[in-house]
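Take a look at this single chain, the form predicted on its own, given in structure tokens.
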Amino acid sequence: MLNLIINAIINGILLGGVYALLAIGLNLLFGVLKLIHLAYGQFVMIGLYILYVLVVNAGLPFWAAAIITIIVTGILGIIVHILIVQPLLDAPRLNQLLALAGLIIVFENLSMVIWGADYRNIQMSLPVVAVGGFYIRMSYLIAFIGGLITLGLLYLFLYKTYLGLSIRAISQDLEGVELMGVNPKVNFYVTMAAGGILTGIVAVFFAPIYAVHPHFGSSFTILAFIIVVLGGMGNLLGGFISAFIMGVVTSVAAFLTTSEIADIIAMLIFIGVMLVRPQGIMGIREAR
């Protein structure tokens, strides 16, 4: 029994790496643009559909389809910024939320019209690997390693490049950055493109794990928001830590009970943390 619980913890940690990748883009968008991207999960859904079409219908190799998918989702992020986000940057927060909520309906119904309500997935046979008496799903392991590599590259971009440093500076003090001669509009475009690229990468790593359908994105948008809020809105490290917490909790709880009860337990933990520490694990309490 103990070995099975440890095995669930290991798989939960691997799943947490994927969750961290899912939440990091949402956190980045909030930190820089102060944008609550309600349609973030739908971007992942669109990425999965694009990947499915390129591999199954067009017959492209998975690696080629993955590159194209990441590029397309990055471009989609820029298009959404131009058409929806940028005109509403100075509008009340409610207007932004309603516009992006409308985008959810557009994406979901468009997917329904094009692909129908059926579940679609790319047939990939990945083994379960036995390591020291523990069983690890290769799909989780690949996603975990890929997620850590992506997060490492994102860290280098944000902390070691001029553009990345300016993006971080904007998230801390927009007016001060403007006085230093930095054009925030360029950084906003780059941030939205980065957010779109990250959803494409998530879609690539999700492809061996999940089947996609028109309402696929909603649950992952909620999950990403929970991780982001639990870690502290705009805090990338906090989101990273809370992603592993959610991964382990859901994995172990699902093993001991059912997946439905596991979701309930995860939500109760989230609510409990919010009652005790509303700003999140690593968030900063705002002065009243």
Second form
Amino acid sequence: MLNLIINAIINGILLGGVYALLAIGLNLLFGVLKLIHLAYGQFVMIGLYILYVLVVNAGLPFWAAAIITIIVTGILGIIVHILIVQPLLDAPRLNQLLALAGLIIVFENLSMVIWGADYRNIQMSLPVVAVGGFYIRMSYLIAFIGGLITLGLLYLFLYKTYLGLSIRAISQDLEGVELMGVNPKVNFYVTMAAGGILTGIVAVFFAPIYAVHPHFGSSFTILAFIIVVLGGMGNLLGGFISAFIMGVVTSVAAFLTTSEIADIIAMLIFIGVMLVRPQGIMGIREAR
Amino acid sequence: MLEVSQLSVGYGEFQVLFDISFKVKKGSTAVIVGPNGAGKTTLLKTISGLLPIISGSIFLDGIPIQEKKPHQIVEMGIAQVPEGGRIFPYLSVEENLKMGSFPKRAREKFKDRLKWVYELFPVLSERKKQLAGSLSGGERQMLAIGRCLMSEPKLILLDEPSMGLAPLIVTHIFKLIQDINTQGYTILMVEQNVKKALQLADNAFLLESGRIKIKGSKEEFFANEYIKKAYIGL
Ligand SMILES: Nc1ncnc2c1ncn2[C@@H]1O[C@H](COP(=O)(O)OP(=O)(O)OP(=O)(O)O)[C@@H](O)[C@H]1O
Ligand SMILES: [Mg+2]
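Now the other one: the form predicted in complex with the partner chain, given that the block above is the form predicted on its own.
Up next: the whole complex, starting with the chain shown before.
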């Protein structure tokens, strides 16, 4: 019994790595652009479809398809920025939300028209391996490692380069950053491209785990938002921690009860934290 | 070095600056004094390119800059220490200084200049790993000035560096500003602390309700009856 619970915790930690990857792009977009990207999960969905087309229809090897997918979602991020986000940057928050909610409908219906309602997945059954009495799903382990590497690279970018530094600063004071000689437009483009690239990476690591369908996106958008809000909107470290909390809680609760009850428990924890700390685990109360 | 000519600026319909003209000579310290709401911050923001102008022009070494974007103006060598310092509270002290060296020309000299700024402000060196938001008011102002020096500017705009600081710290900061000027930096400072600010000045301007009322040298300002009565309190 104890062994099985430890096993569930291990799986939860692996899942946490996947969740962290899912949430980080959303968090970055909020921190830098104050953008609430409602269509984030749909971006992941589009990534999965692109991957599916490239692997199944075009017959490309997975690695090549993965690279193309990541590039395309990055470009998609920039296009969405030019067409939707940029024009609404100074508009009331509600207009932005409505525009992005509109994007959900566009993405979902487009997928429905092109690929139909079927569940589609790339056939690659990765094994479950036994390590010292514990059972570990390879697909989760790969996603976990990929997630950590991606987060590591993102960390290096944000903390070791001038552009990354200015992206962190711009979320604190836009005008102040302009006075340092930063062209904020560049930062916004780079951030939107990074957000797109991250959804592409998520899609690549999700591909062996999930099948994609036109309504795939919304549950992941919600999950990502819960993680980001729980950690503190815009706080990258907070999002990272809360991703692992969510991963372990759902995994252990699902083992002890059922996966439906696990979702309820995760939600209750979320609501509980929000009541005690509305700003999230690592969040800072807005002074302004 | 800096020439402002017949500049008018406003926020939408609401005009704040009217027909402002003045010059700042290379290597000098110019001080603009004036009461709350006179338009001092508006003027500095306009020079930095943050506000659109209604009419007039601004020249840096003879090149018009009034159409340029803020980041281009910084690249050209005008750095501003904004009102209240506006340091980045969630970046460390050293990261704030690194932000100052963002312009291309400043990056390669980052290490040398960092050393120099730490010599000027030893307290920043002691706190380099600390989040800037945890600094005291005086330390923040020093950080803001140090950050501006990191960009290797030709001209430094200072918006009320004495704001909200204890008299002793104000004296210290003004001394540092004077040292920086002696090292060859041109300074345009906006202040309400008229007496202390004028002591640093080569030239001074009085800005009242958006217009320049009096121009003159430090000596002329100290001798002026109106300035004495309304601003120095003698
Ligand atoms: N963003 C804004 N929108 C509209 N009006 C503004 C704005 N900022 C400033 N003003 C107005 O412009 C005028 C000048 O303001 P400014 O901040 O330039 O004054 P100041 O001389 O810097 O004052 P202080 O000494 O209090 O800093 C004021 O009447 C102010 O109300
Ligand atoms: Mg002001």
